[in-house]
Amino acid sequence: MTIVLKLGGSVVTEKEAPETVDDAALSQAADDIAETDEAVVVVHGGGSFGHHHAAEYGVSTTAGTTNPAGVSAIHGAMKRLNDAVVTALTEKGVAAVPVHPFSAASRDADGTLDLPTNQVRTLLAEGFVPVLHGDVVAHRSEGATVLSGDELVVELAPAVEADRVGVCSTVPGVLDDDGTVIDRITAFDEVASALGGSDATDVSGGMVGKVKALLSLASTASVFGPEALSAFLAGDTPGTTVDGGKTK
């Protein structure tokens, strides 16, 4: 069995604090990780490392730079985040390795994601666990945009052949306009009007980006919080089911 398993931003730092690692979060869900037996693909958010920068230079999904300056300081500040998610899984005696999107991802001039994944599939057969992250990628007419972590699970999850997509989120779950976990979800228009932004800095769209991205699968996906992970890791779907079509 093959996960695609991505761990928000906000999860792994300490989003309010420009480039601050949550070191409790990341150690408690390498712990997790750690126990699983089945194959990986871990995908981390920016949180405080990348959206600080992004935000900084007025960078998004959509709205690109041309100032070398700032690729490096976002992409810079995810290649900190992602040494340090690594050395935590390492540590737990993960076979964790770093991928860096911006080496190999584009975008033409229309938005569509050009993602080689040949890496991530023969790493995965070698019995690595890729371990990939949001960063800048060359966006054709733009220079350069986010690719968010929530466009890696899309265009990952069915490269790899995924079995599960589990998204681990700060929240328990898609909340309704009462604070309520919403068990499942078929179509975007069912929730627009209880999902906002993040509340802290988010330059890919926050719950609303998350939902729309994880609809767009083929597959179910889950989106649950922390507390959640090592269930999900062991065959549970927690939280909310986001359901892009395969059991509709």
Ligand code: IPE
The other form holds:
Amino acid sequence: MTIVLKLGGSVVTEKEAPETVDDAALSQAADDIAETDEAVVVVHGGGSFGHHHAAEYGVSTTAGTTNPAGVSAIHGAMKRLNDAVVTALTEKGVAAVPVHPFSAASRDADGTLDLPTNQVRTLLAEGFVPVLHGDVVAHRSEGATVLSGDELVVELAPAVEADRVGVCSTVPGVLDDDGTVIDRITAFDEVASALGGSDATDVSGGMVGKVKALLSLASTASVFGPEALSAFLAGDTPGTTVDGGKTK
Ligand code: IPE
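Switching forms now, from the form predicted on its own to the form predicted together with the named molecule, please provide the structure.
What follows is the entire complex, opening with the chain shown before.
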């Protein structure tokens, strides 16, 4: 069984305080990950490490910068967070190793991502837990743009033939109009109105984009909060199950 797990930036950092790890939350997540014997690829978001540097230099997933200081500021902050995540996992006995997307990935002018994944597959086969992160990425005609953790999940899940995908964020699942967790989503139409309609844009990687991306995967995905991470890793389907019906 292979699992791709995204830890949202707001789960592992204190989002309001620049470059501050939420030590208690990260340590709990590391404990939960240490409990599973499955092959896991971890992807974490930016939280208070990536986003304010990206905002300072005006960089998003579509608007780039050619300022090397901007690239280094965003990438450097994300490497510091990645180091904290890898260290927390290592301290709990997880065979975690860092993988930095900026060193390998690129985008075409139309935004299409090219992410080499051989090293991730090989690391998994050798028993490691690769830990990737949202980052900056070389982007033809834009300089460098933000690469979100959600995009990495969508690229990695088919590349490692993931059986399950978990998206752990600060909400307990995909919420409907009343704030109730939606149990299961099999098509975007079912939730379009609750999520603000199919035209809603969310370049920041909000729920609309997440759900659309997860529906396109062959792996069944779960969206849940930190309190359900251990249940997810034990094989449960907490929060919202997103299953677009595609098979591997
Ligand atoms: C953002 O990654 C990475 C940078 C800002 C460099 P995500 O968009 O996946 O981060 P979170 O999970 O929303 O914080």
